[in-house]
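Encoded as structure tokens, the following chain is the form predicted alone, with no partner shown.
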Amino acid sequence: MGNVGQTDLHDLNEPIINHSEGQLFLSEAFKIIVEEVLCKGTDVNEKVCQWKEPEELAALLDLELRETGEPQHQLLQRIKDVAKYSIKTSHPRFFNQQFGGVDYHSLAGRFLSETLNTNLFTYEVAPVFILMESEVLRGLRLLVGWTHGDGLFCPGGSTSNMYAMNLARYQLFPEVKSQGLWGLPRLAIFTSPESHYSVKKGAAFLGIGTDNVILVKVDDGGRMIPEDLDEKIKQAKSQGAVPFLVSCTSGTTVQGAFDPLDHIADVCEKHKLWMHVDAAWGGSVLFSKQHRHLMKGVDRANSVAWNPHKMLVAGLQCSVLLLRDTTNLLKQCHSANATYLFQQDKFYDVNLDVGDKSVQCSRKVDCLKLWLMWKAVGSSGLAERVDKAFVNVRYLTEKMKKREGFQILREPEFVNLCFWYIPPMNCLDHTPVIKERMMKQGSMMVGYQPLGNKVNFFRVVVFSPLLSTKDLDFFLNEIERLGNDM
């Protein structure tokens, strides 16, 4: 036993971690990292993909955990098979998701962050970063219109909204936060058929229940009919429910369009409901002059959902909720006053421990990358991102129109651009095979779905900073190519 004893000691005396060893192998590994996801991963002559079916994929990967470790050439080797394997969202030709591309500033915050490895929830363990999202929402705030409010950095544009339900539901009730569900009456919520699925699921989430999400008429543009939703209030007020929301949306998912904001909010004024804008695809129209007149009226609203890691390319995650409110509802709905984090007599002022705002304890730190990113370009360098992208696919639309086979589903209202090709043969509902053979050749990537009775469509989204009209002429190039044989 005291030989026991005696190892043990040994131990406690000698880091488990060799920093030289380490430091050697992250050297190597950024090398890596470096040379085949930056270089390579943005080169328009390397595949955006390196398609493998399950199954070989896993074993390629070897993915099983050992007993006992590998070593650090194997480990180098790990590094490779991940990056090689991986769909390289920052290639020109991924079109395929509402993110993509590169910011090398707002990459070397992430890796700041993510090496820092600190915890966004009070000011003695994260000083800098308090103050720093303190600055970049006030920043946010600005261009949305507000001199004054509140807000946060949350894990996605799905929990933003989820949140900004909560507190218009607090708001109304505040006996929810203490006694639950029990005493409320039946609520209701009112959107558009083309917001985000995360209204449903955080109706869902939060005890409100999805047959209480009330879908808005849209007009031909995807845009929610104001005066449809004036009735759809009136007739759940009829109906016994207490309507306490409306999420319109900037930018949607699909046709990327904008509700009209203004006429919005005179429906929520005359019925006292919250107004939220998810305005995760669509917010970053404001920095541009030429482009904020989208969302006229926004600074209307009670709330915004603003996801800067999609248009301006602020790498995954970078997600604000901001709000208008001066009242500090967000601690008021969410405190738990953990007296081992918010203790009441620091030595500093206590509101700079802004974690009691949020529903989680642990908080990444998601304001490095755009305040770093922000500070390198401005806001003119942001706006010229904005705008490049209106000019992208404009250029892409009148290109459609001039060739044969393209359809454009309508005119592009955002940096969506909805179409469908019809090959020389007439094949019926090609798309999914247009997509498996671009998937597997590796060549770009681009989604595709249906809309209400509208067969499949592709989507193609053209934000990145680094297209090029090359990459948008070789797009349509290789639709082509790859259904002319159907």
Second form
Protein chains: 2
Amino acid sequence: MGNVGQTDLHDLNEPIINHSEGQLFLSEAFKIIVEEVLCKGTDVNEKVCQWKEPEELAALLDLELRETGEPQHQLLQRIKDVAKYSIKTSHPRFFNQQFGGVDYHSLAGRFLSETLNTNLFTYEVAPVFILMESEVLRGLRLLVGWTHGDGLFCPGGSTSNMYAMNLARYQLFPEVKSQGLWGLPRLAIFTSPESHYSVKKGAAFLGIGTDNVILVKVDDGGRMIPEDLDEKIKQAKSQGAVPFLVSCTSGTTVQGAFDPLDHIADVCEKHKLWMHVDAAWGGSVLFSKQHRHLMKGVDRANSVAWNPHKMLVAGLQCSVLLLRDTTNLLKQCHSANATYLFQQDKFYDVNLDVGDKSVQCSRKVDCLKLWLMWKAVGSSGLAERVDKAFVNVRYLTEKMKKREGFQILREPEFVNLCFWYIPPMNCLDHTPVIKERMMKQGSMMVGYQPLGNKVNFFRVVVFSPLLSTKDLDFFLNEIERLGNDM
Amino acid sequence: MGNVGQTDLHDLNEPIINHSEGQLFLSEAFKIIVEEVLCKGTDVNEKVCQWKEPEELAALLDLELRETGEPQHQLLQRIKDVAKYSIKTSHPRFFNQQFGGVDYHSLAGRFLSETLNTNLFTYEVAPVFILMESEVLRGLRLLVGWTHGDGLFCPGGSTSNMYAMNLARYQLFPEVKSQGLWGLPRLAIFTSPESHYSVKKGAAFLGIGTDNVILVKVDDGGRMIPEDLDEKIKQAKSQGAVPFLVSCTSGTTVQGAFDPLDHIADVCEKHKLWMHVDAAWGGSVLFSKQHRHLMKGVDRANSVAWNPHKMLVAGLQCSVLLLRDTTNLLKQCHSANATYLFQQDKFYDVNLDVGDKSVQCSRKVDCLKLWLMWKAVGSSGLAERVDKAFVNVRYLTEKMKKREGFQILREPEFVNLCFWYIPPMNCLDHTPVIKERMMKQGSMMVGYQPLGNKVNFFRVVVFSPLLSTKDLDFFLNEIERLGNDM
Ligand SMILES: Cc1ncc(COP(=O)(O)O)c(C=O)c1O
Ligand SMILES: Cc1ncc(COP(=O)(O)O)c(C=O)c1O
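Now that the form predicted alone has been shown, please provide the structure of the form predicted together with another copy of the chain.
The complete assembly is shown below, putting the previous chain first.
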């Protein structure tokens, strides 16, 4: 194979990339990807991670960028190396994050999106995806219980949460868009201490400030207490603040708790506040007839953030903001009417040009992968994934209860199971030690954290459609094995 | 091939996705993608777009999401349909946007990123990419002229611009993070009327307000006038505002103008303002020995936004924010210290966990595609692409000057060429008419817009490494043909 990147002798009036050489390279790369990431990377006889210290890894990868290019065979070797030393997030023993696993239809959709390389701002450059995004949003909104509304794919749930804040603020005080916050009274946001940190990040970014995020008490299960919410709202008002948004969580990050939406909706209605539901993690229960009751009352919210890249295995990133609004608030709040993109004298209906609803300009096509996966397995197939996850977590919980040394934090409400493993040779804080061994041996990955006054515990999340009970048994045995080595 | 998505009979204790069936599907999809998007999609004998009215297209695509899944052959047909009706942005006759073309090394990197499906927040889940991102940022910073500094890949240049605003604000008033804007004096941002609309969007989103974005006059070429900047800053101060940021542009969206950075740096120093350079479009000139003078003075800036997904053909999205700062401002400004991700008792150097520098939580791996492409052609190969683009725009300009009916707006400073085509049978505003015909025939795509008091003109951007002078001749002939049909 020649060197596609050879640079010395090109006639600059001619193309300097060769399609057939390029396509050959891509085919070779595709084979490596399938072999290394999809076959080996999901094989239980292979490691989840090849732990290397940063200095060693940097040396192995030879990351430096140089003046001249490299031959094709060397580039293919680089692809192998990147695959080799990367974490195998599709591996059945990867329990570390709220994403993982692999769905092949979604992956095909991702390859297609990448190759089509377009931008979701105008019907002109993305006719298929403008219509598709709208249909996928409609499908998700119907699950929330809204026959009408609006929405957008965002680069992550954190961004969706920020959008909700900005919309709520704009609805109450439209002048904020032009004048900023100075003319306004101090605004206040309400959320639980177990909500995702993006609520605070968003408040800081939007100029509201983290001090104006008021934390509402939670019950033993980590669920927001509506009575305390009511109390805190009154208190804030009495201190001269203007409450404008409650950010509830459906499926908290650590414990997987569902805030009681119906009761919170009552409080929001009473005080006329925007009700946002951060269902980035838990939203997928809406597919399941059996489990959707966890989000009862969600249809009373003003906005919902939901990440199909988590539980539905749609692939990073796939994240939507759904709105009940039918007054075009999203566009009014975010539009800048740039004439180079959003000309009003176009020959088609310019309402199709949704780009101005976003604070991004170029915006990735994140709908295709979800659409294709949904077409492939249907709503019933997605429901099944959710049901399976609950079956798995139940299995794991029951087994854990019967085993010496395991202590669960509480009965899981969702697919997060938080637990300690206390080795026979007790030491003070063993969780990080077990974790270090796990990583260095590469056998498995699971996350840990402290919470309030509770010392470090593991949080295992079991949602991948690729899991079997064998993997869960392995999980338990492996924790024991690593812990007992102390 | 069986139906991977068949859902009725699954044992939920077992995996419900089959790897070998899935991999077979992916291979079939890959073949279609290569054939339809990369072969046909770049063939000059094929159309750039298959124009359909929205209703017709929606019907053709059968977008609706249903309860049950579909068989594999039907899903493969759907992939074909999506490809067929999507815009061929890699086609040599796609001149419509500041992205387009295809680089096969980058594309291979994108497939690999998608398959590895990880998140750029911790060394734990992204060891390779944490190190790689840092190296790519270092390489880009060196081109700016900084041996030290910081930075981050962001989901687009608009986000990079917002980050710069937030950092500048935080540096001046760190209390904004906790207290919001209420305690602060009214802040003011300075930019030219030809800057990208994301500056205004960002100001609105951050609670600063679009009225506090003060527009500085430009010269005939669309470049900010430093004397007017100085004037406007003084004026704002006298009206009680606190100027804190100047957002210059290197390569404006429409005209491709470069603001005089060195002179602006003098003004910023004098008034102690944060100097941000929005080089989303123009930044790539830094690779070229011949053209990097356009950004002279950029090393005096505090931050630079640069989108390799535009001129360097790295693929959407690939967008960096570069910082001169060495005090960890990015992390201080954005961190939330979530204990479930950023535990401080980890067994490795937690400074590698860069996720808390971002306001996102999950963040896509956008560095690999650029790294692989850079490794493939070297800095010299990327420089060559920039030089080629300038050669192409010169060619097009000279030809246009010699042809009847073409009138250029001004001599291009960069690779944007703005022009009118005035058909012999003159009509009032023919640009949108030519555009409509072009789209409906699908022969070519180029954007248009008005500017100030100038009526609609075309903006052609020529940067794709896949272009030949034949394509440029075609462009001229086609504009003539479409225009003369009136
Ligand atoms: C409850 C919750 N909300 C929001 C997020 C943030 O989503 P993203 O990572 O897509 O920004 C997460 C991610 O872990 C989450 O668990
Ligand atoms: C000068 C300039 N800045 C910023 C942007 C926005 O970049 P993005 O689309 O990646 O948000 C653009 C895009 O056209 C641009 O031309």
